[in-house]
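A lone chain, given as structure tokens: the form predicted on its own.
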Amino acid sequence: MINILQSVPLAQYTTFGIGGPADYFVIATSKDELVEAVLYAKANSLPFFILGTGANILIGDKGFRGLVIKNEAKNITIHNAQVTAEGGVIIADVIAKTQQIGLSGFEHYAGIPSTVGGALWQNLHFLSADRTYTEYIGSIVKSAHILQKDATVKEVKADYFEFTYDWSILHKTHEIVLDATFQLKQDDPQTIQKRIEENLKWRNEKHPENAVKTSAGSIFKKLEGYGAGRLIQQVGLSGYKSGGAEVSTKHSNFIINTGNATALDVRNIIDKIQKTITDQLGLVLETEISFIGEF
């Protein structure tokens, strides 16, 4: 039996800090509560919103009209080199599983705050430590199970998902993924360690301090041949504030929460990149992020 809380606060739940209140909030423990509470948006014309570890996105100061659920799912099941996980469970909860009995895949994903279920959604990806070709999530999904509009499960391959970068049909579709199963790969769980160990050093060096903390990860999609975060700094706006958010000077595709941003902040500092990057380079950035609620 779910549980449906009211006028809850949203920052608690980003990475970023940052969200006003939800008019009402749930917390989804297992994949039928998840359904359950959809079914529940549903049957009182409520607009919902499933959160995962909250990274990647941007809610409004004033808040969400609406459900709120909070996924939670977290089952994991293992059957030879093939794993299935709930749509809740987070992406460093399988890294953690799957290495320790020898199964490679997720490793590369090591440090990047999200669930599965947002995993599917933006097609999870990292550039290799050595910046030579790029991993992406869609490459060891097998199948997944997800709700439909109509609120029935459907059970799909990943090709249905269509995933390209930062991106697969779930961004049409708004379908929302129960689990999904994945194939892996047998290999030594001292060479997969080392990978783990490899991209975390590489996120560490590369990334701002406790990014995952202060910011909702990388701002802009980047644009062929060109680096997002390059190309802010060229403009001049690496360390560019708007009160408590500022650019990062050490990665200039992240904004950082100083202690007291608030999501006009973040969106002033967006609008002023989009526009600077505009008008002296002539190219168009496209925001990464999503924006939820009312600002």
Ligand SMILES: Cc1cc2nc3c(=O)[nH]c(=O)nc-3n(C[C@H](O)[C@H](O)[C@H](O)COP(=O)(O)OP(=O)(O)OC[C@H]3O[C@@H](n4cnc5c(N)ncnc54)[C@H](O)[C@@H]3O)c2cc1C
Given for the second form:
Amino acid sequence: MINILQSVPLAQYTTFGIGGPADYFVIATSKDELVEAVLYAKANSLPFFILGTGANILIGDKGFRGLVIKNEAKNITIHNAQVTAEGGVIIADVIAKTQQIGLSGFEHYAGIPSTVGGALWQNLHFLSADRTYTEYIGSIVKSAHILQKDATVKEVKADYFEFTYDWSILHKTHEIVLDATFQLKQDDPQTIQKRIEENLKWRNEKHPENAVKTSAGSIFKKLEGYGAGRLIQQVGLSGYKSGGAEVSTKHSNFIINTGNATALDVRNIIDKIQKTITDQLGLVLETEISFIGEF
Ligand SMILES: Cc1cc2nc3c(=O)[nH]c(=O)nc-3n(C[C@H](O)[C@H](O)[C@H](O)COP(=O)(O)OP(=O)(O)OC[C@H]3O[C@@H](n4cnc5c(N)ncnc54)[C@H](O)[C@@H]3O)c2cc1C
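Could you present the same protein in the form predicted in complex with the ligand, rather than the form predicted on its own shown above?
Up next: the whole complex, starting with the chain shown before.
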């Protein structure tokens, strides 16, 4: 049974800590509740938005006119080397469970805030253990159950998602991941643990302190051959401020909420960076994060 709330501030549900109220808000704790919430939105002609850990979005200061469905469907089952996780499962929880039993595949994403649904939506990625290539979550997806536009459930294989850098077909179809099955590999738990620790150490060294509570990670997609952070540094915008938001001086592709930033402050910085990069370098930086609701 779902419990629809009204006028719920969304800042607390995002890693940026920014965002106005949702007119309607519900926490779905199972696949069935998630479907029920979507049907409720459809029956009441409400626009709806599926929220994971809110780590790749900027929600506008005026909030969201419709129903925000926070996905906390968290069931995980493991058979041999296959893991099936509901869309609201936190990636850190899968990492902990699979490391313990010597299953490798998720450890590359240690330290990244994400649900399974958000990870498939954006094809979660990080550098390989030897740092020579990029690991994508799409490469371990075997199949998934998705809720289609007409509210029917379909089982799809990995290729359905057309995973590429920062992209899956979900950007186009806006279908919802109910659960996904991943194919992992047997490995030594201690070796996996070592990779986790090295990834966490890397993040500690390169990312701004407390980034999981004050930012949405990298704001811009990388360009072929250029890291966005380096370009931002090159045009002198490292440390640039607008209101309570500021470009990190440690990693310039991060914008930090220093305490009282508004969505508009962040938008101002994004606009300033994009304009400066184009004017000075003739390059176009695209955002990796999504803008949700009214600004
Ligand atoms: C400090 C920090 C570091 C980061 N580092 C990385 C990194 O190294 N690599 C990387 O790839 N990303 C990184 N990110 C970005 C972010 O963690 C990922 O994009 C993550 O996958 C977002 O998942 P989420 O659950 O928070 O999704 P949300 O931000 O809540 O939502 C993002 C999108 O996914 C959609 N969505 C969520 N659940 C579902 C579902 N069940 N079905 C369909 N659509 C759904 C939402 O509707 C929305 O459009 C970082 C972010 C932070 C804050």
